[in-house]
Amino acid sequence: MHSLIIFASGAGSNAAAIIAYFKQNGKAKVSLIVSNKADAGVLDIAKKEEIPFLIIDRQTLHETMLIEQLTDHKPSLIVLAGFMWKVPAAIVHAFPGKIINIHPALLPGYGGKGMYGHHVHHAVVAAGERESGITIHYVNEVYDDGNIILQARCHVDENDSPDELASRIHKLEHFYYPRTIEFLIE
């Protein structure tokens, strides 16, 4: 069975979708959840699902010991699911082609430092875009710059609020992220 490590900073809705998907089909198991926030909702999910978790700070993120801990889990993939910190080059190099991220817009538009979550949806709506979506991509040393694996699109209505767009984007994320992971590990 494939091992997945999820890095998340927030409520964990994508983590929950991934965990549920692979519990049902048995092709992979989330073996570790890593968070930079001790009060992140994703940790409640980890506890409920009896998945080991690790809370890190900025210093820990840059320590060799973290790479060793991740390596111990023999991950097929490291999955960023709303992780708000840039992954250091040392981790990217330790797991080449094995770290993926999901971004709530169609990259290369609306990407880069500071463009995450609600900030992205506000920017898309404010720009009057008629289309948005998600991008699943490999992680490299630059924010939102890695090779694109998949993009899925949705319409942006003229009167959409950022919250309405976010709801539509979350549906795309929860459907496509687990299936893309499955495709990559097969």
Ligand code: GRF
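In this text, rigid core is short for the largest set of C-alphas that superpose within 1.5 Å between two forms. Residue numbers count along the first chain shown, from 1. Only residues modelled in both forms are compared. What you see is a predicted model; the values in this text were computed from it and never measured. Compared with the form predicted in complex with the named molecule:
Core-superposed comparison between the two forms: residues with C-alpha shifts of 2 Å or more form a single run of three or more, at 59-62.
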Contents of the next structure:
Amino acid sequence: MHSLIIFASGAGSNAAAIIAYFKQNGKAKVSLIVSNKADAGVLDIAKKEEIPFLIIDRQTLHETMLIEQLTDHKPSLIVLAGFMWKVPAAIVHAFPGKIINIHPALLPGYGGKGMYGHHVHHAVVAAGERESGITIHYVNEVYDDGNIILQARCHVDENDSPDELASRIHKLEHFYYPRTIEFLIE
Ligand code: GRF
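I have the form predicted alone already, so could you send the form predicted in complex with the named molecule?
Below is the whole assembly, all chains and molecules, this chain first.
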């Protein structure tokens, strides 16, 4: 059974989709959820699903200790799902080729510092783009820069609000993220 670790800072709808997908097909198990926010919705999901969780804080973060804790779970993949920090380089180096992220736009467009969550959808709509999508990529030391694993596209309507676009993008994420993880661990 493959072990997955999810890092998330927000509501955790992607985490929920991944947990549900692998609960059903039994090929992997989310063995730990890590969050940098003590009040993140994803922690309610962890509690409900009885998945152990860890809250980390930049001031007190002990990288070596965190790496040991992550290693204990023998993760096949570390999955970032709406995780708002840049992953510390020591962690990237400790798990080469094993950390992936999802970005709610077609990188290299609409990526980089400050381009997260609703900022991305606002920028895409404001630029009058007729297409957006998702990018699943490996994580390296640079924001939104690692090798791309998968992109999926959707249309942007002329009258779309950023929220409408966000919900279309979430649907793509919930479908493709679990399946991409499955592909990578097989
Ligand atoms: C997703 O849109 C993801 O692409 C981005 O942050 C959002 C997280 O949403 N990096 P959720 O917490 O999984 O609902």
